[in-house]
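Next up is one chain by itself, shown in structure tokens, the form predicted alone.
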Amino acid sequence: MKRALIVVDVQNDFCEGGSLAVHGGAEVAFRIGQLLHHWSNQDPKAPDYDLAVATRDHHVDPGDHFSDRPDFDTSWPVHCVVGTDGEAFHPNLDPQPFDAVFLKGENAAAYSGFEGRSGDGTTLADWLREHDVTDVDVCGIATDYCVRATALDAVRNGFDTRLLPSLCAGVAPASTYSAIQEMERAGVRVT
């Protein structure tokens, strides 16, 4: 039995002046990263974790998930533009000591995690079952989105899931409220 955090798009476009900011989340770019120092220098207060990835919203050409005039539900103004500064790991996430880190939503709308693959091509859920995980942290931004769709997912395929409110930033108090709630009625623990 193994436990890995899965941080979910700390980006620059999610985090105060990018272009989908969320309130507080340089802030929780910043408790994340505190977490990975204590972590990665095997301070002995530090959550036991064997391993740590990451997620990254990784869009080419997204169709219809980039729109001029948003629904801010299915569709976004532009963000997390591969190669652009809005698409890197936020600053405050210091240090990256991420063992992989998944990309998502290269040419389609993608929340969850799950439907990243890694440099190699593996799938988040794969690469967990080949290195032994059967229990997952999930932290990052939104709440209300992407870390709920990750975490829903991370249920989904057999994964014993906490969310880690703490180390989360949400869109808004009442979607935030409500994605934490449906993501306990479906099993996920909230910390």
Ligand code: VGL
The other form holds:
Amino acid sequence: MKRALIVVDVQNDFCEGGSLAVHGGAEVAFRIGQLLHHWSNQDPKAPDYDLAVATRDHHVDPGDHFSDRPDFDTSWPVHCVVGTDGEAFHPNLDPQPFDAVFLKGENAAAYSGFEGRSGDGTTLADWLREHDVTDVDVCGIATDYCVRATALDAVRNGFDTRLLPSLCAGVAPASTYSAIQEMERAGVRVT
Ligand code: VGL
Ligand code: ZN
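Requested next: the structure of the form predicted in complex with pyrazine-2-carboxylic acid (the form predicted alone having been shown above).
Up next: the whole complex, starting with the chain shown before.
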């Protein structure tokens, strides 16, 4: 049994000052950074993850995922464009001791980290299985979109899945609330 931490989309554009800023994003980046700091220093008070991975929204031309008049549900302002500062990890996410990073959404919307691939083309599900991971904790941005989709796919792929709500930020309160209910119904343990 091995447990991995999955850090979803803690990128500049999803934090204050970014093009799709999520309220509380920079604070969540800071708190995840603190956790990673304790974890990478093998601090006894850190959670005992065997591995830590991150996902990144990584858009080139994702079609109608981008809009000049976004509805903030199925269409969004231009964000996380490959090669821009908005696509980079937020500086509060420090350190970044990830065993792998999974990029998603190059040419179409991809909310779930399980749609992403690492540098050598491995999917998140295959990578976790290759590393004997059975349990995952999911945190990051946004609770009601990419965190939700990633946690639901983790359950579907057979991982024992927990959500860390204190290390998440959501786009809107109502959709964040219903996303948490939906994750719980699907078998995600909300800690
Ligand atoms: C996300 C909206 C658009 C996310 C990504 O990371 O939750 N949200 N693209
Ligand atoms: Zn996106």
